[in-house]
Amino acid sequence: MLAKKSKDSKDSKDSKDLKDLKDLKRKSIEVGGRIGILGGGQLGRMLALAARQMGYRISFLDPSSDAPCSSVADKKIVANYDDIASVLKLGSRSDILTYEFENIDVNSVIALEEAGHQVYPSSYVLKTTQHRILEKEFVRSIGIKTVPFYPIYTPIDLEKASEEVGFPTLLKTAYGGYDGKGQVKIINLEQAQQVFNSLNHRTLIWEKVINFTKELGIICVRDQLGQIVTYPVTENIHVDNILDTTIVPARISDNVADKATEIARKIAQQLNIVGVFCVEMFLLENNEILVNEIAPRPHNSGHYTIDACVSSQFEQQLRAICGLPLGSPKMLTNSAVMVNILGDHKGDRFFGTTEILANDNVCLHLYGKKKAKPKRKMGHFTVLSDSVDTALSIAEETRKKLCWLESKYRRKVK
């Protein structure tokens, strides 16, 4: 009888699990269907794009009325991401929603998740990554190495980061800020206090600068089956905080390719993320590589994706959070190179978009913004090559031929 009941409960479950597979399949979302995004920057614009290409309709919500995503989405909904009843208007024109970006107020999704809407990534993925310190705990937790640091939350906290974790320091906002933002670099206790004081004593995290020889960075997906893709690592080259450079596959060996791969799936699976997102980590001279952050959507750093693989990180964001198969990441050539366009001050007209195109290896992007402000994103361009050393050298006679004027100028390129 005992062994009548283990089967019992063994069939019992093996039931509950192909009808969790069924449910799970109905939640597919076919060509025609509506997908809402939270935000309309240039993320919000290249996933609608992809999702114009696969056949489905986009509404998405932003502060900005001119926002990059508005001439490519079918609706708009102007508001700000803690606008609860603009969300949930929102949630009424879409069959499945996403966000492009992590600094949302996650109170907004989890109002889509407790009305009935399904998010992905869900309302627990936002919560742990876009909160620095939740973040590193969670990764700490499932095992994975991550820079030293000490939350910070009162004045007495600064003294015992400063013995445990010591100098020179990152001091960060524990919530908001990227590209370098809501953080400055400490090297002694009066500066830190100093830093707290200014900020109004608002959570922060203290986190240790370390000498790496690389940053690397890798795209993976998940699907809401649980099954996992990713993308070549890559090496990430930051100016001033912010991106500048993708080179990929990054000139890293096989060993520590495969070590930050599989950091990347063993996040994607503790997390119970469905979506697309970025890990980016350091890596040190004794090749041990520390997570620094984890992006749950897709990232400045798979841009290449668009040009350089079978599917786009976009396409794949599409296909995950529409119960789609997952597709290929293969890359369609040996390497590529992505190079960030950023604004100056020097006007809002871009030139050098013929003298660039003349070239076949390279593929421009622009993102539709208005302004040129100094280092906003603009747009980017990715140079496809059979080898790193000539994507990089391509790439930067590209940049040469670029630049923001005035429109009554035009600078003449030699």
Ligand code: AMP
Given for the second form:
Amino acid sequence: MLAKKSKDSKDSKDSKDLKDLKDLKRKSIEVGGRIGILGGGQLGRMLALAARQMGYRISFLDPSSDAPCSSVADKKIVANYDDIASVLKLGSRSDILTYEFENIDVNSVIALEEAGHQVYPSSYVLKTTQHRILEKEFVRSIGIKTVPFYPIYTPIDLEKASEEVGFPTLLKTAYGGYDGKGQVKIINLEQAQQVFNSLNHRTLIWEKVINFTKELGIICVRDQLGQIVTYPVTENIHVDNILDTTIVPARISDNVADKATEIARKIAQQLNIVGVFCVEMFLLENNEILVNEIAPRPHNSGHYTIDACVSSQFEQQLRAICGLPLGSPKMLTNSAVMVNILGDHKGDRFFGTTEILANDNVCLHLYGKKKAKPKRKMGHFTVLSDSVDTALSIAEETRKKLCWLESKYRRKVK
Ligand code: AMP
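Other form of same protein, the form predicted in complex with the ligand, not the form predicted alone:
Every chain and every other molecule in the complex is listed next, the one we just looked at coming first.
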């Protein structure tokens, strides 16, 4: 394995925010305490693994009986996110709660809060960030630029949007879309009207298509006392609107990295969030940054932190919600490249583990999902290296070794 070396990082644990913290009381959940998670996908699973490492017990709620979190949690509740009785049952089994998916029903989080349970991030944060219009209005209200947009509630709004924002545009559902789901590229008004009709006049957002030079992301965490920790800015490459590769640190100037970090810090403070979140941004040719969205939870572009940083985004989430001191975001290697492993149509058996792990710079994570449907996130690998260029070339070599085959083609181990 690559020698991990400690490196001075620009990532900050802000000493200004630390002033006087000693006088404030943390409300901490002791080790051995019970964490409840709404959602049991891969993010819940990685959170549960971090929780296990720290001695916490985990319950989660998910509509699927074989959600990836199942094999690592202590207890599960199979129910829909809007099943308030089941959500409250999860609450009664937990000392503190969080969620790993922002498309859960906000009324469930409100019900938990009203029943006296502590949920981080709060229902206010969830409500603001799960609705693309509210989210962008919030971002603008604190003086940060977003993609030009127009809210679509009625057919007349389509005409107004076409005049104000123009074409080409992305029409996205205001609520419920992720990984490119619920969005379509539009080139004229007629097409926009057809899409609006086909979606039964659901609330949409009309977004200008941005000709960005890079997509950037930043993982940030804020604790109950207002202390903020930011990770390095990442460069994110999407394929078919799904994250494919995350490169850390992003190949940008210090000035741009500082600006992106400042944006994340301002959002953390103004949103009054407790927990980990990710800000996704577009970098323009003139170095201007536009915020695309805020994910109020650990994020796919932060998976590299598991292998490359002192404290992973999942450990930070636990520290933040449990009232423990935040950990260090420092990278232990100069650079890291994370590549998502997606399902294809070929089968459910992962093939090539031996070849992949033959390179000792590669860390492999598989989520234990039974069906490798096309484009489904099945795992990821992270390459640690002294330089981004080397990490990228190892990642490309490793990528060639990934595939899913039907069980009958599984190679016999000699
Ligand atoms: P989203 O669901 O908004 O995160 O979008 C998924 C991906 O689609 C983004 O990461 C971008 O690659 C692309 N995308 C989303 N919105 C825009 C936009 N307004 N202009 C250009 N590309 C976009």
